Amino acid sequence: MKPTSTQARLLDAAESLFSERGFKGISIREITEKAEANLAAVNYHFGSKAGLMKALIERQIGPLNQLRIAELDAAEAAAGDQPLAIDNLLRIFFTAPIRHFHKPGQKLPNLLARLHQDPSPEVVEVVVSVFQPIADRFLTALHRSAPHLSEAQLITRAMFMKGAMVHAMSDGLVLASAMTEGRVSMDDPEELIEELVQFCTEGFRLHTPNSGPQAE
C-alpha cells in the first residue's frame, strides 16, 4: 500500500531514485511520476529538488544524530574533566548508524555514497547543512581525546573515518562479503562496529610529523 501523504511518497520516491542514479541523474518529473504526484508538488512541499534531498536525509539521519549527541553528552558528563578514550568516542559515533542501516533494504547509505561522488554546489550545501553540527561536536571531542594531532591531521583522519563508515554501510560491504565468501562473515553489525572502532582508533592514536601549517 502506498503512503497516503504526498510528502511521504515524494520522499520515498526520491530516496529510491537518488540512491540508484545520484542527484544530477534524476529529474523532478521522474520523482513526481514515481510518487504519483503533481509536477509542482516538489516545489510546493520542499521548495526545490535540493530541499527534497535535504528532507529525505534529515528524515533518517536526524534521529540518529540526536541519539549520538545524547550518548556523547552522557559519556562526557560521566568522564568529568577527563577526555573520552578514543575508542569509546568512536563507538558512540558508529553504533547508531551502523545498527540502523545494516538492515536489508536500506537505500540511504548508497545515496550518501553517491553524494560524495557528486560534489555539486547544491549537494555540498545540503550535506554541510545536515552533517556539520554533528561533525563539529565530534571533532571537538576528538581534539580533546587526540591532542597530539594538528587540526589538519584531525580533520583528514576524520574524513577517512567517515569514508570507512559510509563504505561499510553501502554496497562496498556487499562487495567485500562476496570477495571473502566462505572465509569472513559481515552479517553481524556489532562485529562490524568493533572492527571499525579498532581500525579507526589506531589511525587517531598514530602520532606522525605534520609538514603543513599548524592550527593556532
Contents of the next structure:
There are 2 protein chains.
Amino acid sequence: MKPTSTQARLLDAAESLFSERGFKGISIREITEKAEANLAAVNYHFGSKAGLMKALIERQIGPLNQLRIAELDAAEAAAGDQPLAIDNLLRIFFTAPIRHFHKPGQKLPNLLARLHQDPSPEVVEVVVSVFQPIADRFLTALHRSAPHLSEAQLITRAMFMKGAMVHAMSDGLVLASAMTEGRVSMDDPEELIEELVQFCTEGFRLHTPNSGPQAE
Amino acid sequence: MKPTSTQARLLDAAESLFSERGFKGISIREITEKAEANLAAVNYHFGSKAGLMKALIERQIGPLNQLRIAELDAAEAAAGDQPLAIDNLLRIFFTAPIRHFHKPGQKLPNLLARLHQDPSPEVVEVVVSVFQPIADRFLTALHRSAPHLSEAQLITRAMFMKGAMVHAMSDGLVLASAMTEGRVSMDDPEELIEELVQFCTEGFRLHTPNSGPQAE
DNA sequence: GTCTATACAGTGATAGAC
DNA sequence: GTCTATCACTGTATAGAC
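I have the form predicted alone already, so could you send the form predicted together with the DNA?
Below is the entire complex, every chain and molecule, led by the chain shown above.
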C-alpha cells in the first residue's frame, strides 16, 4: 500500500496513531513503519515530530475554521446592524466541528482536547496558531451579542463554553466512558449540537452582579 | 535541603515538575535530581513513574473528595426526602476543589486536566480510581434533582459541566491566556464558583425534547 | 529496608552517503 | 528524496553496598 506520496502517507499514519495514543505516546518509528517510510522521512518532510503534528492539525482544522468564519460573516451580513442572537452565534460555532468529527471511530477530537491542555511550547505554538483567529472572531461577536456581561464574565463563560465543547467532542471522555460503562451519552450529532447550544445559551443570558457580595 | 523522607521529597518534586510540564514531559532523572535522591528511588518507593503520579494525585485529591462527599451527605440529610436544589448540589461539587486550587502559582489543575484526556492505560487507571466514586455519587444526586432529564441528557450535560469546571480551573488555559494576553478572567475563587454554579444550573434546568426534530 | 551504580532497550534528532 | 549510522536521552530492572 504505497499509492500516495510519502508526505500523505505520513500524515495519514500519524493522524490515526496520534489520535489513538497521543502525541508523546507515539514514536516516529511507529509512524514511519506504518507509513512504509524511512525513519528520517518525518524530519525531512516536516522538520520534526511536532511539525508533522502541526501539518495534520492544519489539514483538518483549517477548512473547518474557514467554513465557520464564512458562516459567521454571512449571518452578520444578514443581520445588518443587529447583534446576532446568542443561540444563533453558538450554533454556528458548534455545528461544523461537531458534524465533522462526531462519528464512530473518529478520535481526532481526543487528540485536540489533549493538545489544548499540553504545556510544551512546541504544542502551544501549534494550538495558538490554529485556534487563535477563530477564537478572537467569536469572542468579538459574543461581546456584541451579550452586552450585559462584563469583560471578565464574558471571558470566563467563554472558557466554560470551550471546556464543555471540547469535553463533549472528545468521545474518549475517558472518565465518562468508564463512569457510564459504554452507555453512549448522545450519538446523534444534531442532538448533541442542540443540547450544547441550549446549555451554553442559557449560561450566557444570565445577568449576575460582577463583583463582591451584594444583595439582589 | 533534605529535611524530609525520600518519599516525601520525591512527591513534592514530582508534583511541581509534573504540574509545570506534564507527566510525559518530565523524566525520572529530573525528579530524582530535584529531590536529591537516586535514580532508582522512584521505582523502589512507587514501583514506577505512573505509581509516583498516582500517589501524589491521591495525596491531594483524596481529602478533597472526602470533604465533598461529607458535605453532600450532610446536605441530603438536612433535606430529608426532598431532592437538593440543583444550584446547591453544584455548589457543593465545585466549592472544595476551586477554593483549594484556585491560587496564583497553583498548577496542579493543569496536570489534572491533562490527565483527564490522557489515553495511556496507566494514566486512565489512576484517573478512574481517584474520580470514579465522586462522579457516581454526584451523578446519582443530580438524577434526583433533575428528574425532567432523560438519562442521555443528564450524562451529556454532566459532561458539559465537568468540561467547564476542569477547563476553568486549569489556569494555564493555554489558549485563554494566549487569547486574552494576560487579562485574567477571574481571580477571586468565590466569584468563579458562583459564575460556574449559575452557568451550569441554568443548563441543567432546561427542559428540551430528547430526540428527533419536532416542533415546539 | 534503604539506597546506589550500572546495564538495557527504547526514544527524537541529525549528519552524511547514495 | 531516501537511507544508514550514530548521538544523547528516556523508563525500567537488578545486583549489591550499607
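Throughout, rigid core stands for the largest set of C-alpha atoms superposing within 1.5 Å between the two forms. Being a predicted model, the structure only gives us computed values, none of them experimental. Numbering follows the first chain given and starts at 1.
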Discussion item. Core superposed first: is there a CA shift of 2 Å or greater at Arg68 between these two forms?
Written reply: no
